[in-house]
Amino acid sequence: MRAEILGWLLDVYTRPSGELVCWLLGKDGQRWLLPMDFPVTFYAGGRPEHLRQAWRAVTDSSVQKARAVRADLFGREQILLSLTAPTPGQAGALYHQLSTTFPHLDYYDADVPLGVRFMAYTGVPLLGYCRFQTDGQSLISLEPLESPWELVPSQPPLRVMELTCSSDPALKLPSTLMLHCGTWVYHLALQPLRAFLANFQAILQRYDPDVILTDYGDAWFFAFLRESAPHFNPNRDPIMPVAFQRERSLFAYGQVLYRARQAHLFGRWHIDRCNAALFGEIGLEGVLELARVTGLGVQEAARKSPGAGITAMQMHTALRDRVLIPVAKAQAETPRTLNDLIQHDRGGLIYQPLIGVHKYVAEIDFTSMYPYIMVNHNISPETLGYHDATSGLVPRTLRPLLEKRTALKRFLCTLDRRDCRVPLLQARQKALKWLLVVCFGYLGYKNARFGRVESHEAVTGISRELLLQSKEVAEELGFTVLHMYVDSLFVWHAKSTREEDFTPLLLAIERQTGIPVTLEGVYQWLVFPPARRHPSIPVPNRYFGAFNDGRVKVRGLALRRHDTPRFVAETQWHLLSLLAQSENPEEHAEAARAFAKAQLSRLARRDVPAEDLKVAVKLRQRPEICLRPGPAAQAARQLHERGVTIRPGMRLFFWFTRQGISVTQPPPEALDLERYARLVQRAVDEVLEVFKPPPPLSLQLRLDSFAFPACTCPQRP
């Protein structure tokens, strides 16, 4: 009997039969699993007797073969083999054959993400709501009633389970697990171990959730219960057993990555906090967001880089405009000599700032710079150079999500900063954010399906020249220009201190650039420190300041990086802080010192938790192949002496001591406090320099000042 239900479209994979399955959540809370007729086609091109030995070589009478003619990217139609497989595991696997046995043959549509498919197939994104009917064996029919665009979407009912760990079970194994169940709460132990399963299954049973939350889920825990009870099966769908991917380090946005080993579930999704690219800073609203407009799975979705996500709405698009999606790239860069490189391979602008305090500055930013460029000038590969053009692939994929960016952001506007909705939407439009931020760097990217490098200069080149064009509206209406990076601007007016007092230079702006532009705030002062190595010399990436309503922005300092001990972030905060209580910072100065002085006191004084002097660095390379080894490579042989895997791109932890490099906590009395105290001064003078303190004792006569108590421990030869 044929049942019309409203829903949400949770996740689709194949089985191993080779069908495609989808779980849909009903308005009415039942989950159901449902198998759906799912044709897949992709295509081969080569010279015609390639062609003709491929057809000869697919013999499944279930494969439909044809001949096709499609165009690519730039329009070049050519002569194709069609190949339907009636599953996607069918066509996954007759590719696998094809491509190894005909390497030569050109591929097209064959690698596309399923879920990609799957929306640009039925118009139903991941997490959309629809209307489905079912005669309760398999999925008939799936109609969608909401775009991927929806600036405030509806929500699925979800039931989600928290999980965390006693400790890091690559370190230690954890003696308890947390497990945190809408209201509930649960602590389990790990041993006896039989107990322990027993209550785990029966709390996954009864709570029955569609998203597992865990600390180290990937890396330890679902390893740890294949290993332990290989019969108990954590998914929703009986059939499928956990996929777990490799780990593997990886080189991308200029640094080693590592990625841990993945788990997969079937039916509910798992992501684990810790291997999650940027879970951190969108939480799972924003990886649902993130699933919605890009087509990728929410597991998917949670691990991959933004610049997958990209990509697959690329792929999206191309599949929805009957455009070829090549499987490797076949557009090469065009051979240039060396003065056009020197011509236009020059990334965005920026100015040099000048150095010194400086009071009532105005930060503009303009609004997704890169983007709009691309969208308003039409820069796409197969655009680049044709004025009269029709809109690019790259534009038609970026314009939707700037104007659901760009609406986000002005309904945040006007929300109450208490409003119980504003972290859900920040969250939205930072993962939005980071889409965008990805998508100019893709358009350059060597492998990038759809991208090309000159179009990238096309881009910075125009960027370049809106940014001079601000600055000469910004002097024409009389402000002085302090400072300019990329994409932004620190102006200066001697009669403008309060935000309103910028409202005509922002509207200039818009309407020469034809970008919207924001006020990031009025600093009541603002500081672009000189270089350490000479005090003439200024640094485009390093200023602070407050602004009007009390905000502090650092950038550059020694509290944005991340191998910064706790114990000298604080301290640098607080030093801000203090400066931050008037629109005079100069006032505050002694204090500060004073203040500085103290930290350094109560490191002398070992007054500090040797867990606030922990150190963490990023594993760049094998410890093994480092010449001279450096404090990360150091603590990574500790930590491989001790049966610790490690791989570049991992992050270590470890403290100075003076004996060396330590990976586990030391005593008090074993830890270095000179080196400690040096990273303290440091930060103390990267704020406090600019304000030109009395002439300073050399470094070593004021850490002697404080008589550090002698180390017992056995010292260095």
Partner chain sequence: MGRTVATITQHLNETEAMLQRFRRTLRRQDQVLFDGLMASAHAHIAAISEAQALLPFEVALLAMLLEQHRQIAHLNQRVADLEQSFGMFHPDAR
Contents of the next structure:
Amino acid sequence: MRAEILGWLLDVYTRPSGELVCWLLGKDGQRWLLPMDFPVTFYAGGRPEHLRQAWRAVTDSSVQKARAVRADLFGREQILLSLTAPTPGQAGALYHQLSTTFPHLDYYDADVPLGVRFMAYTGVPLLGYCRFQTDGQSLISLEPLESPWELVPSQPPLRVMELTCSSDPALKLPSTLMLHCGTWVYHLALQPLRAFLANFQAILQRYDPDVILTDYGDAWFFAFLRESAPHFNPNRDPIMPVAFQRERSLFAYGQVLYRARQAHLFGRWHIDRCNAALFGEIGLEGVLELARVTGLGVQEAARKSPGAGITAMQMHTALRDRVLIPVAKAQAETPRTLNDLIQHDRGGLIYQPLIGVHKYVAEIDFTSMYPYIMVNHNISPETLGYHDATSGLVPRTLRPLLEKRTALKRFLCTLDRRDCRVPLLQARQKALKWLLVVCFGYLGYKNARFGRVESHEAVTGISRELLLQSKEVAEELGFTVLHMYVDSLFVWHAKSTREEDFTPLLLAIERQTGIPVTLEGVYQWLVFPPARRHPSIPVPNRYFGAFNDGRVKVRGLALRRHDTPRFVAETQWHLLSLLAQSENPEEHAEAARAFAKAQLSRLARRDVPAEDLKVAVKLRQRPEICLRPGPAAQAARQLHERGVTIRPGMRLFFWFTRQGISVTQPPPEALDLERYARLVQRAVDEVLEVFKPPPPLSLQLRLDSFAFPACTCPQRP
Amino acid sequence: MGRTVATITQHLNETEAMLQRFRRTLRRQDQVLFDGLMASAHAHIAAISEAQALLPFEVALLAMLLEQHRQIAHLNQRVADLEQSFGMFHPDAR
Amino acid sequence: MMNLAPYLDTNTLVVLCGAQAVTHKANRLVAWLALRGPLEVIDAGNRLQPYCLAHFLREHTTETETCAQHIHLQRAFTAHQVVAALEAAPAFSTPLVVLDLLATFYDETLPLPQARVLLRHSLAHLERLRQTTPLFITVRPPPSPARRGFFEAVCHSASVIFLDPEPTPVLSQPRLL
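Having seen the form predicted alone, could you give me the form predicted together with its partner chain?
Expanding to the full complex; the earlier chain stays at the top.
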């Protein structure tokens, strides 16, 4: 019997047979796993004789073969071999077979994530509200009732189970697991194993969660489950086993990153909070928002970088607008002279701040400066050099994202901070912010499908010009520009102390640049400290200050570093809080020094919990290739000796001891207190150095002691 | 991908490293002056970068001159202030 | 700097091998050619150091700006881009320098069969270009032995090979006591 149901599309995936399955949640709370007919087309391009060979090599009669003419990003029409497989699984296998046999062919639309493809062809986004028809066996039709750009989308009533363990499994096998299911909390002992498995299965069946949030679920729990109970299936889809993806280390965003093994479920989602970089900041709500706008499955959106999200969005635009998506980009840079390279290959404008303590400084930020430049100036690989080009693929992709985030931020401004909607809206806004943050970098990323280094340079070139224009506007209005950093300015004026005093400047900058600016706040006082190497060298990315409303902002100090022990960070934070109590921080400098001294005494008395002295560092390379092993390499070796597998990019924890370092908590008498004291002293100096009294008067010009040096001109013969 | 040209900060640091033997040979008190001179170039990194010069150190020398000029202007002002406070007159004022 | 003047001929493919060859010497080579006239450079391994190059030029001429204009540069960040750059390189008589040709082919994320095909295409283009263009290539040995064949294939296609001298062990003065 055919039924028409209202509900949400939660996920799509392929079964081992290759067919596509949709996981839907009806408005009545019923969960559906329904297969759907979903043919997939991809293309191969190259020399005609090679295409003819590829045509002959495809012998599967269920695959439709055709000659197609399609345009690439630059509008160049290409003659292609079009291949349409009846299921996504078959299409994947066919692409794999062809690319192995014919590696010299160019492939298009072949590796698009399934969710993106599904969204492009049905118009239904993941997490989107929709109307669907089913005969109980398969999905017959699907109709979108909500766009991914809806400001306040409807919320599917998800059941969430949280699973935490009593210890870090890398160091010690947990003895107990805690399961939070709604208002219920279960404590399950891991031993005896049989009892644990029976209880876990019972809870899983009874609560039937849509989302399992775990700590160490990727690295340990689901692998442990597979080894100890091979027949136990935590999926809702009984046909599917848990899908494991291998652990890996990768180089991205200028650093080595570690991605632990991943365990993906089917018919429900698993998110390991310890293996999802952004989860701490954006939470489940942010992850759902990422999945909604990018088309990546929730489990991928939680674990992948925002760059993958931007790529998925660009792919969606390309599929929708019938632009070919190359599997590998082959377009090289346009030749240029050395002078041209030096002129254009530069980043954003970074000024050198005026060192010292400044009063009543306004921080003015451009809102999403780079995305606005890309949209307003139509910057995309195919539009570069054309003044009257139609909107490019990159601006077409970014515009709705930018509009949604701006609208969310405006909406948030209208709400009271205590409004219960604020945290969820903030999470969604932050998730979108991350996509916007990386979209610029992706223009210059070597593997970006729609990237081009010249577009990347055009964005930074425009941003530098706009910042210089803003400086000139500020100076014309009588402001002193203390600092500029890529997309923010710090300005001062003797008569401007309140937020409204800076409004004319904000309006003038907006008028001049065409990009919205916001006043981050007015600092009661702001410090730009000097570099350690020389007292007159400024540091662009290090400053701290207290806003008029009492907030403290810090950049570049020890407490912002991930490897600073909690005790050191808290000491520094407390010093800043003391200074922030007054509009003249100098008045509290003495109290701050006394506090620092007290903290050092606490350390000397061993009155600090060992947990607060734990250091966390990221392993940058394989420990065996370190010529001079630093603490991270030493920690890696110790863990390796304990049987823990270590990979570059992993975050390792240890304590400084008199013998070196220790990955396990040492007894208090073994701690290297001198080293911790040095760290504390350095953190204290970072804050208080600038408040030191000026040097004695000997260097100042005193007229009564002034004398001209004796003339030592050589005697003429 | 992205930028591959070294930043001006990197370039100045490399130049300083190249001049290490020059610095070493200076007397201690001159080394302090030398460090101050190099530091004054670091205060204008953004401007040096915006000059888009093939040889940025030439522009860095201009930045050092600018800082010296600032100090001269500052000292001139202080001398004028002191002269005024002591009732002295500048010859040009007559 | 070795004297490369005799190799500024067509049908000559000069290969400079080694860690030094792809860094310091490569920039010296580009500067030396720029002093003589226009040249094309494909930087396949982020090896060109513009300020260092300008400094080299300044050592020999006051016309630094003019000489810098002689250098027509193209950067390639993936093996696909290397092939595209070689394919688009004009077969003129101006010299062509390819810096660290194999850097992107050594990238472990590029599957070996695909890397082989792309290298074959690159070598074919180099063969085409050498008919009209003086060609200079810098390469370094692979970090892993699996792709050693790539290095050897480039060396085999060379007319002349310059090898970096093996690093000599650092001599330390014997202790007096």
